[in-house]
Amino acid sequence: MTTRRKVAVLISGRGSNMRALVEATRDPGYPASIVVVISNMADAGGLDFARGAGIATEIVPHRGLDRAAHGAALDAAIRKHGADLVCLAGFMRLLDPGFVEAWRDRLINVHPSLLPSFRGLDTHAKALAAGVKIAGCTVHFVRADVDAGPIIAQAAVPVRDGDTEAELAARILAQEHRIYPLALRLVAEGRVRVEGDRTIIGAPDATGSLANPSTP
């Protein structure tokens, strides 16, 4: 079996997308394993889940640090555990551009909108206010600009008449839990190539190299 890619997951709260990734990695055929869960908040609920799953945890507080110093501390914690991919899962802290560049095309985020629409916070309120009929979520490589970067995967859900923010959020979150493990799998298998501001998704041949079109 091909060596599994080592992943660090960054959270600030309950880490529901982190949990979805953990569940995916329980499959021995999954091409990645989570080696550490890192939070900037000591009371993040997801830390207990990670510990219960036997995953190492780190707390890297941001208080008292400027963005560059916090980015350096995060980088040190990630490298300490030998991770070579980083997944953001509800990490509510703007990242230092230097950190983002150091992990370019190895730093992944999930966002609860169909990017490039509705970047930033309050995505569900923005979608409802705009009257869109389709909403959804996006997994993308991270860039220094907020919620920008080449898109790896997206999923859409209908916006129903009378939807509340909570109802729409729940419908979208279920899709986040589905496509984040899929996107990480694609990246870990080496099937995602970045060209400018977009990604090309290929299929690996028997040796693990990219082949397009793929054979049956």
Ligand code: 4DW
Given for the second form:
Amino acid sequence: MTTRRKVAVLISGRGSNMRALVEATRDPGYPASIVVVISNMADAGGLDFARGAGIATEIVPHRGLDRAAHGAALDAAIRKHGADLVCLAGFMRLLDPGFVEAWRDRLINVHPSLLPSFRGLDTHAKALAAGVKIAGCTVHFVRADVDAGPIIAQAAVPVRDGDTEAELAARILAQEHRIYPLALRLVAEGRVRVEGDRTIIGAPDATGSLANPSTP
Ligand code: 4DW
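The block above covers the form predicted on its own; next, return the form predicted in complex with this ligand.
Now the complete complex, all chains and molecules, led by this one.
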């Protein structure tokens, strides 16, 4: 394998998707490593997990900064650690257009719905209220427009009669933990090409050669 892509993960809370990414990177064959976990909240639970895993952490508070200044401070923290991909994992601050453009097609988020349905907050309540029979999650490139951007991967789950928000959320979260590492792998391997609002996922080996046994 060639060198691993260096990833910064941005969190605001417990960062369960960050944990899933960290666990994926423990495989030496995984094409990315997490070089820093950055939080806007000093008390984010995910920071302790990252420290315990031996990963550098940074706190970049938003308080007292306008959005552009917070974006610039995040950008500096990311670059300080040499990251060239950024994953949002429950990061709760709206990123300014300057930051989003600087990281265009290198900035990824996971959202707990099958986008473009149910953008924004309270996605599980919205899905239950709408009576959908299938729900799920989406990993996508971030654009200045919230919960928009080219879709990299999605997973679907059934909505069961009588589901509570918490039950549906847990079923979807398990899939977030599955597809976020999968999507990051594809991006890190250079297999994701953005064409307008869509992505095209290339073959595992860009030379088009085949191997037997094949790699995923
Ligand atoms: C998201 C979007 C907006 C807010 C919170 C979360 C979803 C993911 C995301 C984080 N930052 C983003 C995105 C995104 O999809 N696109 C961009 N940036 N450009 C949000 O509005 N949060 C508010 C604060 C909440 C809080 O502090 O608890 C805010 O005013 O920033």
